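Just the one chain here, laid out as structure tokens, in the form predicted alone.
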Amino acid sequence: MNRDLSSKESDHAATLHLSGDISNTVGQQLVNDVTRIASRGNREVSIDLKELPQLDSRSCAWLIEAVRAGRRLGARVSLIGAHGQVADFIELMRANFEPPPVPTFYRDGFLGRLGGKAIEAWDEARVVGNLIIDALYWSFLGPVGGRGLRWKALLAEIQEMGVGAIGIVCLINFLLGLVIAMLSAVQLRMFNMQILVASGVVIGFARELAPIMTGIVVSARTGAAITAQLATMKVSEEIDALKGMGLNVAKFLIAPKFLSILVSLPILTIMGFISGVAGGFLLGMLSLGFTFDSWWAQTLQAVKLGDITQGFVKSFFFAMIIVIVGCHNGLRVSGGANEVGRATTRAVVMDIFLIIVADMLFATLFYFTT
């Protein structure tokens, strides 16, 4: 290695010239020279590579070490004169010669955090919107256009989501009917109007209790299962495998679930309504002393077709909430088993929250329109 250590005190610069291969001895000498020059106050050190015939990984490692040695002492070490293979190799390793980025520390205020949350919410809403469009297309327009539908998968999902949930839905609504009848009877007894318990139970279950309780039970049962299944497939890269085979994920996985819950939840809501009314009727017969005829007559007098229609319409929207939230949280998972658990928990919480919000909006709408 030939070196020229001539420096000008006015500009604090120095240049080192390299020729021949950079062996370990030459590389160590280069690092020592850069360190000595930088320690003497030179802030600009140039390494001239014009006469360097070639560069390999070992030689490049010594150049990187020389650049970093000068940087540690406050000098800027630059490589000049590189050409041909040497220039190409240095360009390939350019990131190793650059100084590390200086982290920017700033105080994240309330508005900054609020803006970040708003951006995240908008991005997630955009993804959910695309998912809804895909689900609607492959559930309704695709089959009509001859793109097919997985009927066996649809029937299997109906069996799992609908038939498998009948027992727990009917039991929960039956017990809730008992509770509502008990609470109503205590209050109405003071006015000697216990017969109105039948009216309160049937109207409450027709409008609110049957659809919302059935939706919550199905979200905890089916919504969690949808999220866990898709999240596990995402983590195990089965989703990527389906895409690699040219299969549409929305058609193959989401459409059967979407259609099955649209069919199952309204029917389960009707069963829940019947079970809740039966629970109130049982209390009226055993505890309040009413006959079947008097209770049945009061029930038919109180309930209107519009009350049942309200609950039926709500169940369709609750079904869409459950399946979209479950699929969205399952498909957005990245990581391992812990992320699957978090996604499942998030899906159930979101389901219950959105069902209650949707029920509030429907209650407001029906309040001002009926």
The other form holds:
Amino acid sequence: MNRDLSSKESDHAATLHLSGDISNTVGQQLVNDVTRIASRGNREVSIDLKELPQLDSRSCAWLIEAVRAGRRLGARVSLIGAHGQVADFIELMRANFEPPPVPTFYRDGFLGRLGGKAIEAWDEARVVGNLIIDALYWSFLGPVGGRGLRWKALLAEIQEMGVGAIGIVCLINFLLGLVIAMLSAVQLRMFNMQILVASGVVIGFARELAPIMTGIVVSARTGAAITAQLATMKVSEEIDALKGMGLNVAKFLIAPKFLSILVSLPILTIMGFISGVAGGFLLGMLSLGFTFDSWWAQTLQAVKLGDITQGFVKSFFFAMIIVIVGCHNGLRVSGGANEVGRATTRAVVMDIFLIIVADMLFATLFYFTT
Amino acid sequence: MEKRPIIEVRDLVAGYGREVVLRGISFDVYPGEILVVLGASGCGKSTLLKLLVGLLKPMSGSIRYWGKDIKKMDEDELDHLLHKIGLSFQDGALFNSMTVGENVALPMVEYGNMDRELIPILARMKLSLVGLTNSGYLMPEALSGGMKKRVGFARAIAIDPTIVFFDEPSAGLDPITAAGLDKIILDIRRLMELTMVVVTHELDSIRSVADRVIMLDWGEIIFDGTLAQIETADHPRVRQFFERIPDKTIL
Ligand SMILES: Nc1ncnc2c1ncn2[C@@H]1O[C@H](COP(=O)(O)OP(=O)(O)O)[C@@H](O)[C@H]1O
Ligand SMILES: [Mg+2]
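Show the form predicted together with the partner chain, please, because up to now only the form predicted alone has appeared in this conversation.
Complete assembly follows, chain above in first position.
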């Protein structure tokens, strides 16, 4: 028994006396005592605070815990004899002696949730559709119809998305060119047909590797940046501010990005293609005994204009995927800073997935038409 | 007041990069008092608070807590000091990924000397002090600016600090909430023996709580005295501030 806490029990009621401060030990014991008394069926428990010199947050928290512990077992716990600072403190904290109300959330049944998902998906599709239409309108028809284009913003975006990405795009394609040449050289050596390394590299890069690698690099670089920027603007209510001023978000923010990536990505893809072929050539020259002339002759003979246009055309679609996915994920954010990170992740994953799916569709199309 | 000051600031010069914002200020903070630092926006009030809690290093001058210069404190001492200080930021600075209750509970959880079962109760008690008893489950994004600020205040007093710094408590609050703020501040001071430094650009909102007022202008202290004294002070800038006369250069 603690000397700061004593108890008196009669048939139906019990009184606990507190004297001295409520240390953690005393507090814990107070809660235990109340629980013990209440679980024996006592309906009335009083805690006498007459001799309590003062109350601070922590000791008050113990009182609250004790009152609630008793109440959970059906006993009525009352605090008696409080005066001065102790009484004021308890008065100030009165609301805390009640357990917090359980917030109610609206919840659908199973079918409702299923339907809700479907409606959500449909809504998202509609929003994306509108976004595409808006972006196209404000990028092409708007400016032609004299409704203006933000040239400065467009140039800044091209600088950022296009020029700024040249280094990394070329480097990655160049290295990949080296690797692909190495791989195919090993395979083709078995048939003594290393000569075909040159054609493999050039066709691979023209049709698939350059557009895809460039698309992925740009989506990780620019797509993520678009989402992060728009999401941050959304979170800090800048987007609302734009709309509130009667400015068009599509014209103001999306059109410059849309046009810029539509210009940048195909050019980057061509650069990536050239770098990839150069990477292949470096390996061919260093370890397969190619000369520039022999590599060049083989390359020219293998590649057709159609291969290059195929990659080029695809890059336009990839560009659209990146910018639309980026803008959409940025603008759909609502909430706080952690949503920005989540939106960016979602955008990049969606980008890569959609780029691969689109590529597959193109591959199928070309396969059956040629 | 014959007590020894808790905080002594001497010849404090500070700023950002090479730009000097505070040009040599000195003042004391006494235990149990509510000191109001008054000044136009941009005069360096938030900067002063950042210095007082060690978020910004002064260019010269000293800040002493209980007689000890914070420049000379080692990491443990500084840590210990920070546990005695609560800071409530201008816009709340809540962690968006946590609920309101978790925001307030965070310092208690992190300081680790608190009984686990008490933490939710204590967090709710602090919230009830700022009138948000049952809002603990909300996410910060669901709060208005004024509510965020009040949660920020609840978080600042979470571990029952000795000193609380309060940046612009009333800016952006509706008049009713701002008036309620006086009561909150007085209640807390009376029941928890806090020392408070309140930074604001409008004295009106916390007129009834100020024990002492310091006025900052252009990085210098142009007034230091009681509320009654500042009302009758004849320093032209002080008068301009109280009579709401705009700067000629702005007109
Ligand atoms: N992070 C910063 N970098 C550079 N200058 C700053 C920074 N924060 C504030 N300032 C400048 O310091 C001055 C004082 O700012 P601040 O202390 O925030 O004023 P107050 O809180 O009184 O409105 C202002 O002129 C402001 O431009
Ligand atoms: Mg400020």
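Positions refer to the first chain, counted from 1. Since the model is a prediction, treat every value here as computed from it, not as a measurement. Definition used throughout: the rigid core is the maximal C-alpha set that superposes within 1.5 Å between two forms.
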item	value
Large Cα move at N96 between the two forms, threshold 2 Å, rigid core	yes
